[in-house]
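Shown here is one chain on its own, the form predicted alone, set out as structure tokens.
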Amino acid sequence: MAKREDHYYRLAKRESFRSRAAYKLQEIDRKFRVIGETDNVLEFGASPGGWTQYVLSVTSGTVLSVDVSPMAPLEHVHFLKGDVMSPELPKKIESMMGSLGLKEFDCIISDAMVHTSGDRSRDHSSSYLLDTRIMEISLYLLKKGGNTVIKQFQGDLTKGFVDTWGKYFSSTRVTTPAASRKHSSEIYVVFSGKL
């Protein structure tokens, strides 16, 4: 088992980051350029607030980060609680997209999870389920040219999810971030350019 203080946990303790979660964002964003200077953005699993933090950082548009666990306030951010695999939590963001004035995102991130159970195939299994959910709301949300970032535990299922929803963008890549535990399945699938 990894230790929890690790480089990442002491860097992201030194630079003021709520986690070291910051650093794999902040990787694929300079690999990939997810994340525009203006871009509006829409984050899935934001709490504790380590990739919003980063997201703040590159962007000066809207932000709006969604999570099932609360949130510590981020000045310039707009949070709204909901679980992912709510019927309403569409309409939710759509409410408050309304009031910020919004109509589409630019750029849309996850790194929702689901609480892992340590038997890996049933893990990967609810990730899948998870994420096929949070690319429904993206594709609807996302505008034309759009990308997305979602984390996904990686297994059996991940080449149809890549395939099944790389349909609809210009480009598909799959990403280890080095800030990633060196035990974890977990990869991060960029959808580039949204058709």
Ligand SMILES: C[S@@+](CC[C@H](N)C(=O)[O-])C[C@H]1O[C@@H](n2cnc3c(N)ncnc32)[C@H](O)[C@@H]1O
The other form holds:
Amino acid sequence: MAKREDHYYRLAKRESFRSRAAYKLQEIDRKFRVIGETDNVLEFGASPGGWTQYVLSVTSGTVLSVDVSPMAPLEHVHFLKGDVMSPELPKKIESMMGSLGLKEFDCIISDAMVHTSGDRSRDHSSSYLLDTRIMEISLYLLKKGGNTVIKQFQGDLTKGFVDTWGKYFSSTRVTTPAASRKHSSEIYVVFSGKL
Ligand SMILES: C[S@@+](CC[C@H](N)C(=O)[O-])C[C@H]1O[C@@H](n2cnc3c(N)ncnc32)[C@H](O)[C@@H]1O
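Next, give the form predicted together with this ligand, keeping in mind that what was shown is the form predicted alone.
Time for the whole complex; same chain goes first.
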């Protein structure tokens, strides 16, 4: 058996999820109730779409998924190909929101990450920079009371990240889902109830 074909990989195949990552969001959502059943959701780092499929299974709201890589279409999902680090991205998202009749999102989630290098310190820095930009965009587009989930490869800057952005929310939790790979340094920060 190939090394990557673990329990969650096989489960994802069986349940037709595009990626095993879907189980990370499922666990986070079941534990922290992040996505409401009519929430309009914005998602960063969506491709290939496992998280998106999970989101579709819990909300009847509008789903806007963003990724720098292409994503095969999913019914009821609006996809925007764009780079989080591009200064043009917020305008593109707003323009799409306009055509979808949306003013804000109820929930914003991110599983975005550049290819990991294996160097923990470098992966942490890339993840921190990406996440900082995602939080800047999210704070502006998230409604009062809204929730955010964001992945980070943890390191020296993680505590500062959690403290800085946590000030804008009524509660902050840090979690590692069972589906995260054993030796991975990834964590998920759950910011609930935007103030
Ligand atoms: C771990 S994958 C996401 C898996 C996805 N959540 C799923 O369940 O199928 C990380 C994604 O982040 C995307 N990504 C990396 N850097 C990005 C950037 N600067 N802007 C937008 N997306 C980015 C990658 O293209 C990749 O598709």
